[in-house]
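Starting off, we have a lone chain in the form predicted on its own, written out as structure tokens.
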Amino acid sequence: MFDVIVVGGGPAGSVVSLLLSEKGYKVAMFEEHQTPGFPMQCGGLISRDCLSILKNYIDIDKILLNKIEGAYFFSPSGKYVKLRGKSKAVVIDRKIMDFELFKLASSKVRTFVKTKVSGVLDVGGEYIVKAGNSFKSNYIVGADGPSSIVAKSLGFDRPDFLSAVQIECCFDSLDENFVELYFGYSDCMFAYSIPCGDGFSRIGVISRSNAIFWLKKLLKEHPHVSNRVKVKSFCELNCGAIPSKLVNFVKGNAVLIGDSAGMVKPYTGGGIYYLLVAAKELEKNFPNLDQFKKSYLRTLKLEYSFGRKIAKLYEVLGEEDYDYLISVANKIDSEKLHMDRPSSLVKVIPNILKLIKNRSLSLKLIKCLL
């Protein structure tokens, strides 16, 4: 009989194993792969303010690929703008990052790898979990990603879910220490490129249905694209899918936590940074699930609220918006948005608004950002 099992050994899984163990509780953690971090389903690109809460677990010169300064903008025709962020961010390897914090948990928890749960059962107060043989606790965390098992079992909401595709290629970065965004392949987000270090770089986008169709759009026709990958070099293809929002994540004595949970910024489908505020807030208020809830949406009401707004901007912008906005992007002080906290953007929109002269699209800026 366990105090809590953790299903998923993932960045959500250990760390809650971890900080769950740390006040106590006896508790197991289930990974149904050898080693976590594989496949991996990640851009692995984070605010250093994300890698200043992982210095806390791991050593973080082991993960850091490289550094980050800001991003180049680029419209469906081409134009672009170079902006720095407030935060700055970094690369990192996430099949390390994903291997390090599992073997710090496992140091601490009872691990089970290479072990497929395959039902949980809520038994009056206690629940029961099927992996092979049964196993008892009185507390689950699913953290099973996007078709997480714990959900369907126990009966919690899902959210739909994006597709993403990924490769790591030979890249001609306009700048080795800038991400590239490119609006207009996607058909609900932007395409992108990572910078990863050596001349290589992450290249995928994120789509409703088809994104297979949207990175090979990308890499054929864009302007600027096109003519600088080597896709014949490519060396790691990667899918995966992304949930579209946050759902309910507690359920009595049972709780989600990262995809499992929708717990993703809703304008780039990026998670860790999330996950990792949820897990200490869970570790803070555990064993009240519903205060835990109300905590973390509390500590992030913002960022979701604002996330959804700018979410909702890939929906109504054209070509023609695209293309304003980046001629003015540089009268922007860019410095003071923080890649992490998309509230940020409130600090901006006033001087945004006073730059536009087009009327049509500072009406679709007001009626998605305010």
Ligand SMILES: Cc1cc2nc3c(=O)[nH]c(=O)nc-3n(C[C@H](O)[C@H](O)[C@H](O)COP(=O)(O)OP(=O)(O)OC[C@H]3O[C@@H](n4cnc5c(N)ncnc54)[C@H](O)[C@@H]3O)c2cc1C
The other form holds:
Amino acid sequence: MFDVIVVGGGPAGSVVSLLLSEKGYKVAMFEEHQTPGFPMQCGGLISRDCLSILKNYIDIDKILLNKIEGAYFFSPSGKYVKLRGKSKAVVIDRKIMDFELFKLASSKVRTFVKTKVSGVLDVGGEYIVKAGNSFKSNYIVGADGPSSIVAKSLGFDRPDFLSAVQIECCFDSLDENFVELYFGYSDCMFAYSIPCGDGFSRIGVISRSNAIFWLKKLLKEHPHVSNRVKVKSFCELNCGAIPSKLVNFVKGNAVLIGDSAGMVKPYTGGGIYYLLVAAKELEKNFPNLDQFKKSYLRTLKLEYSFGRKIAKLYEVLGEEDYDYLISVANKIDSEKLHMDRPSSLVKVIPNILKLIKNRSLSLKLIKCLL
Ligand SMILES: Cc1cc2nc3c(=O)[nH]c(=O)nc-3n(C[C@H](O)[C@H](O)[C@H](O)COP(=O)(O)OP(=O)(O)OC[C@H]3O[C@@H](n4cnc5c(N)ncnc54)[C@H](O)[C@@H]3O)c2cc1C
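Target state, the form predicted in complex with this ligand; input state, the form predicted on its own:
Below: every chain and molecule of the assembly, starting with the one above.
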């Protein structure tokens, strides 16, 4: 009998297992693969604040690939602006990050690898986890990603999922220390290129329906991408699901964390920072799961709310709107914007609204953001 069974040995599962075992609980972690992190489903872009949290667990020199100062924003027609952000960011090697976190957690908790959990039963007061044999625990943590078996077995609400596809290839970046964001090349969000060093970039698209279609369009047709990408040299292709929203993540003594709960930034799909915050909040409040839920939502409430507002913009902005926004963007104080804190936008909205002389665009911004 375990106090806690954690299903999934990705970053969410590893960090939660580690923190709860350090608090004195008898924890078991189940991972369906030999090690997590393969295939990689990540651009590896995180803020430096997020990197500082990771520093508490692993040697970050092992995972650091590149430093990022800001982003180029491209309108669909090819106009662009280069902006520096407040947060600054880094590109990490996600496979090594997952491996290092998993290795650390495995040194502290009973770990079952190559062990797929096929179902979880709630038998009133305890859980039976089926993974070949049956295992019992008082608490269960579903850190098993988008297609969470814990969530399905225990009847949690499921979010819709967006699809993401990404290649890593030789790419002539405009600046090796700036990511590039391409608007209008997705049916719900944006496309991106993330320089990861040595002339390589991760180029990807997040889409509601057909990410491959949008990626091909970006690579073939985008006025600033098609001539810089050397697709023949691409060395990795990754596909994955991104949850579209946060769902209820506590039910009895069961809790979901990370992608299984939809803990991602609603306007980018980035999940690493939000799951690290959740793991720490869970540690602080465990075993009071309702308190954990309240405390996590309190900590990131504003960010989810603003993140959803920004995501609404993708649905209403047209080609000319992006052109216009890009033409005025270098007049806003972008150094106030933080990639993990969409609420930082509040500081620049008044200035943006003052700059915009186009009534229809102003109305769209007011409707979505205020
Ligand atoms: C293309 C793409 C690019 C991304 N880029 C970024 C980015 O640049 N920055 C960022 O912050 N986020 C990014 N994300 C999101 C980020 O990758 C996720 O938020 C993060 O991986 C979530 O971690 P997790 O531990 O919750 O889930 P996962 O990483 O999915 O880990 C779940 C683990 O559970 C295991 N598992 C699943 N089912 C079972 C089972 N039944 N039994 C046992 N084990 C099981 C899996 O093998 C896996 O190891 C990206 C996502 C995609 C798809």
